[in-house]
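The chain below stands alone and is given as structure tokens, in the form predicted alone.
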Amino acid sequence: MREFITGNQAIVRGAVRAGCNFVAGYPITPASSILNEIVRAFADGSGTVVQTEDEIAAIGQCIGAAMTGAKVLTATSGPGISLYSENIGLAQMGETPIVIVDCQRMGPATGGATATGDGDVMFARHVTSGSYPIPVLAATDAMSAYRLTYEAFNIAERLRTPVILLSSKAIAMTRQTVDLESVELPAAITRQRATSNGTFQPYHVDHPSDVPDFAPIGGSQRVRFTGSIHGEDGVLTIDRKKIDAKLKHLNAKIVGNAASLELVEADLDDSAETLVISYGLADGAAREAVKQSREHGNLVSHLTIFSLWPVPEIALRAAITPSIRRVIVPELNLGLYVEEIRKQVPGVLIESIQRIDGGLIYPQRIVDAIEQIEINAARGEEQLR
């Protein structure tokens, strides 16, 4: 069935299908119709959502709810992921899921409430203190918006760890046609439960990149939770092998799964010299002008990213077949995302194309970067001659 709706409204269709029961925020522009479609869609029954006092507020119901079992979700903007970034680290500390919107607005600061932008980027990847690495998703659309949301809860899920979902201020409030129900989803996940036999241990893991069986907190079994460094039973602890044992599982366990994290959407051509890479709202018009670039006889590949941390390695080196020159990042930020995948391609010629005024990137400028390529290609050649 094709409906016309908008980015949010696909947010939070996507979390109803992964299973969500709560959700926890306070409006901010341009997230604010998350909260009230949640309550619309809550109208059965089905779930809980609060209004809070302000977004530390939020996020701190939504650690307390996922502790006792909920899947949870809060949407927010700029000003508020920074209101939320301690209770963030909480999150990570405890091994909390939680997904979280950031409608991404102008910054810095109140910014352009009403200007769109990618701005986040890299904010979204070091949120909390410590620099533990998070699982970060890009909507480029309301299709990806819906799908992506529903891929956060079973990432959080599945990991115990908060996921933030980008979006953006044009994908949150701009309708488009889609088909949700076309979407091909995997199966929902839960959290791992832990049994009631023997001594409960709420952070025990065998290998680093384990995760815990989750045990819910006011259930049969003791918990603890804390934001303090502790061992695998919960209580402080300043022994160093434990503080050890304990930070590199927070990081192994993302870094360790980031193969299965991967989403991205190739189209490459295996004669192309140059690749488009775009990610969030500069997809759109990547995707144009690639179609543009083809009908006029030039060989073009496309990669979209859709989770930008972990990095997308496999699929970046992928992409980067024998006969790829050159590739171009089109982003609305100050090329943020350009130097990461500078890391991993080393010796190719990138280049980066950047708006960060309010305004979209049209798909001609993409045009023109890919025409002017293939000319000076053509000229170098014709030089070599």
Given for the second form:
Amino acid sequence: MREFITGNQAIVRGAVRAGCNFVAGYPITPASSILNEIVRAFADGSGTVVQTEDEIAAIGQCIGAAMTGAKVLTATSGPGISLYSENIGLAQMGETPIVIVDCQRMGPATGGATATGDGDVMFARHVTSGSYPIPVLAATDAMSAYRLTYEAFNIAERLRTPVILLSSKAIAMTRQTVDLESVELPAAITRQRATSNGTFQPYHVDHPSDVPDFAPIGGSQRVRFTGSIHGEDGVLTIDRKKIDAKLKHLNAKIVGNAASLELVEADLDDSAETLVISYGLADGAAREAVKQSREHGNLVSHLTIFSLWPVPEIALRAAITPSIRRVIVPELNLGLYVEEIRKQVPGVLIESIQRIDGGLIYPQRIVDAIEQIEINAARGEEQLR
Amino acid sequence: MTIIAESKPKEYCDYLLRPGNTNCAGCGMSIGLQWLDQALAGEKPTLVIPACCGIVTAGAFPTSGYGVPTAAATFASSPALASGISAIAAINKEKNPIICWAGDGGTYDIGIATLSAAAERNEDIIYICYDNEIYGNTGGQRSSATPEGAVTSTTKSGKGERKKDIMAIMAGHRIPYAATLSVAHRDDFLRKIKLARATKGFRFLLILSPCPTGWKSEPDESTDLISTAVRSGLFPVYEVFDGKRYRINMKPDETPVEDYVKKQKRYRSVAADPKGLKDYIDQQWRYLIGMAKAFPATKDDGAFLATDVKAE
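Let's compare: the form predicted alone is above, so bring in the form predicted together with its partner chain.
The complete assembly is shown below, putting the previous chain first.
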């Protein structure tokens, strides 16, 4: 069935399909309608929704519900995710799955409450003290917002981690025609439960990149939950070996499973000289630009990245086919993610297209960049930056 | 008591709330800001405003804006930001009042920690909450100031919980002055602003601020609605000195609360039988009358104002 819905509505539908049964949130433009829509979606008693007194309470309630086994979601925007920061660290420490939607605004602080941007891509990656990694996905439109919300729940449950889904004002509040039921999705994942045999160690793993089995707090097994550094038994520790093991595990659990987290769409041409890499809101313009440029007879490849963190290294390398001479990265920020791409593909000419004033990057700007290949190559890389 | 109107016409930019602003028709905040301006009689306050409709007002210049210095604080921290300004203003011996102008979300909910702390430190700030009982700026979600039974975008069948008694909370901080202000009673409103201005320390003023968009009411009925709220007893108009001496300024006149409820579609789920609101009025007045009897304000409380107004 084709529907005409907003990105925020698509996120609610994706969450419901993933089995989300607890949402806590605090009003903030442009994320508020997720909270309003969830109230409607849970009206049949299928879940609990709480409007809290502030953002600290919103994510706090989510952590509490997730500790009992619930599939939880909270949605906010820049000012709110700033207040989430400490609790995101707590969720990391306690290996608690939470799906966090960040409907990005333009700029820092209040910024443009009703203006769009993709400025939180680095903030999302480094949102906690210590900078331990969190999987970060980025929607490009209502349809991908739906699919990625579902995927975010699976990643959160599978790796017992907070997952951030980046959306933005323009996706959140723009209606698009979608057919959600036609989307093929993998089976929904629920945390691996601990068996009741033997002594229970709430954070025990055989290998650093493994994920500990889950037992709900208050259940038959004794679960300890703490934001302080702890051993596999959940008890505070000053044993450096245990500290090292715990922190390396928090990193390895995400980085060591990076290959399984890659979500991209590759539209590659083996003889292409130019590769356009896009994510978030700039992706729509990139698709259109690639299409137009191909009609003009240019050989262009296009890679859309949905999983920003960890960086999808395998897909990136595969997209740099032998004839690629140049990569164009349009972004609605100061060119934040292009630096990551530069690290991944050294020796390739990389051009950054940026816009930060709340407006969109138009396809023509990308088309011009693609078609000026000869002029730009002669000028050298430095001038292109 | 007579409030003497200013005789000198103001320039466009001199108004605290400039003409041509983008506030909705019938917004209680607009009345409150204009009367605040009038009561301050030419004095320019520094406004500190957290996220709320009031900071949208500031943002749309040149079609709107405030004619006074305005600082936008984060949602949770207007009393903290104002405390910082106040500390330095004291060192510099600056006299102009520092006023937090905040909605109910920023006062009752997210901002209550910094509000409580600033009150506990007895900061030299006037804190004015224009309480429209809703998150008006983000699409009308419930707040802890939303009355029982009111439909909001997150309480689709009417809110189940009662309105938080913020006046009791603030009185509990033993601040020098706390009062409720009605946008249907100008003399009382202006007197309280002047009294707050003349008082040192932390002052808390609560305005019930009609929001036609959120209340689903008619803009031209806003002041009538507040008049009805006062007369029915739903919004008691009173003041508390040092957090422990009470004076009730107006008594309800048995106007039925139904008159208030039926003019707002937000009450559609309880309009037929607003029993919850009636119980709330009863309990509230039992409490207030008890307090005013046991701990009455003295004749000295607010008395200097008589001379102050005469001198004008």
